[in-house]
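Just the one chain here, laid out as structure tokens, in the form predicted on its own.
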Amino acid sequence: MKDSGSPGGIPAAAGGSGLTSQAVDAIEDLSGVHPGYRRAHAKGICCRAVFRPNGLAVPFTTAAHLQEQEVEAVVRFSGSSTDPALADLLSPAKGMAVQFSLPDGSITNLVGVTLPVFFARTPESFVDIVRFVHRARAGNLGPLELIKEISAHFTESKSSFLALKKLQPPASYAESRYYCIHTYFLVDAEGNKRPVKFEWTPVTGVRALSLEDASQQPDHYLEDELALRLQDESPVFQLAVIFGEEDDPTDDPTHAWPDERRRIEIGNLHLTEIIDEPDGLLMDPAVVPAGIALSEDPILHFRHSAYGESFRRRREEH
């Protein structure tokens, strides 16, 4: 698998900027350093997959993986925690990152989570919030008290933490909805740009567990369930594109667009088997092909450098 850490396929940065290093340091402070693991979404499982576009995106973009030719992909499901040993139940938000292998040998990524919005609007507030969480946890605040304190101090986080409080334990990685929270632009053959967001929805529907049922599951129940499921079936996710309108913010991942925005299903992702994580797998959401452009969202751009710095550190730990 070709490893790419930046827009256009430029390798990941050899070192972090001041703010980037501060962000990764702050994440490490939450649960310590776990050599060889990602700084966030540390615990995960990878699958081989095939993405089959249906051609409905063709009028809006020249992106190679959204035409009518199927492409191979790697999917990584994960918990959101910085601790790779944390039980699945104790890491409420889950992630689904997809790396598409394009016909020309390059890659592009879509990174989704089970929350519709992010908790920070800028890189600076991200660092402040993570540091605040670390200090608050040192004061032995419970989860609900912690959410209340963060929302009071950082109003931009309110929507994200309200959504977090409503999350129920997933029954399966394959039965969860994943929101790609950042705005992108689809670029058509004439150069016209349209703001969009992406979303993955399981064809079989979304299913959650009660807290009582979830509490009886083993620590790694989501990985175990996915492995068993793949012995009998190929889970399928639909990829939807949601079109923004004139007043919808494209630079703020803490703000959701209205539910009534135009939405079309543009293809299906078929999971085929569990695989070992490919060496050098880096799911940078800022790596986009021709036909897709990044929005001005500062968190989206910052994730490129932060992912690169995290990648550099874990490679050096091997």
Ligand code: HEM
Second form
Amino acid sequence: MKDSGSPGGIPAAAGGSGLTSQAVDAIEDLSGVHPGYRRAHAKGICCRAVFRPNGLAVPFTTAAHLQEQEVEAVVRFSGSSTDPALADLLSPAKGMAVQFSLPDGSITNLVGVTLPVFFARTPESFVDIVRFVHRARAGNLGPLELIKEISAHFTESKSSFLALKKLQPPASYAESRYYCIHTYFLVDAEGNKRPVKFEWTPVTGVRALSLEDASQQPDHYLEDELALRLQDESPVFQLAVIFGEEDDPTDDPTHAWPDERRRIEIGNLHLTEIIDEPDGLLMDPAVVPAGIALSEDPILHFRHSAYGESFRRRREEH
Ligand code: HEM
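Rather than the form predicted on its own that you just supplied, could I have the structure of the form predicted together with the named molecule?
Next comes the full complex, this chain leading.
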């Protein structure tokens, strides 16, 4: 467990190793520094929410927010770009980060995106790929040529870029499915550990726009749409856990598990209202409570220090 009790989940390791700074520098190079903004997923909108667990996770985990008591949460939806001004349509992958407030005053986070797999297997290859993208863009490659080039150089990125190519523009942040990608372990009262992945699915289903419709939307249509929607309704996401089996990799975020794995719905998240971003919000996916353990996935561990470093930089700029 990492820092789950610290205020706002601020990692003690902020400041980071050489590789952490290199990774954050490499992301910054993509569109320059935008003072005060997150170094990735810069553009976003926050909501207040309530998570109501249904008790079906109780045999598998002692995690406080997955028992039977409802907990408050903050949700931040985002576009993946490093540029906070980029139009929604131009950053294809979207994020949904959820921070649960646990009964003992600590927090835990689940961070998802609209792609089922990540493009890098290790922090080192993350840095190589981001630098490669930067160089290739400078050489004026179009988006499809860029994907082709990256897939040719970095075979581990293939599944992720295939999924990216298939992504359609979402109709709404509230009508998209979000994958938390990494493996975590649920830990039961006897200490038994089971590998799982988490997924958020909107109860009203997933809906995309045609390219023609999307091209007519205003630049910030997803934020506008969510704000309007929340005036009339309270969108609901189901949280699912998917159980890994014997040979399913638990340390590789570039690799999806087979579709037929056992899956249970363990609770519903109700979005209630749009709010300003709470001060000090940091969605570190490595902050987990008792009852959940991190897998050995090196990307999951690296995100702890990279998010801390981005947090430190954006806070200093305020
Ligand atoms: C080496 C791998 C990765 C690095 C270096 C990285 C880097 C970052 C950074 C620097 C931020 C901004 C953090 C902040 O200032 O609070 C961020 C945000 C985010 N990342 Fe990653 N990331 C990585 C992998 C992933 C993966 C695998 C996912 C998919 C689940 C993901 C989804 C997100 C989302 C949704 C946000 C926005 C969080 C929020 O709303 O606060 N990232 N990432």
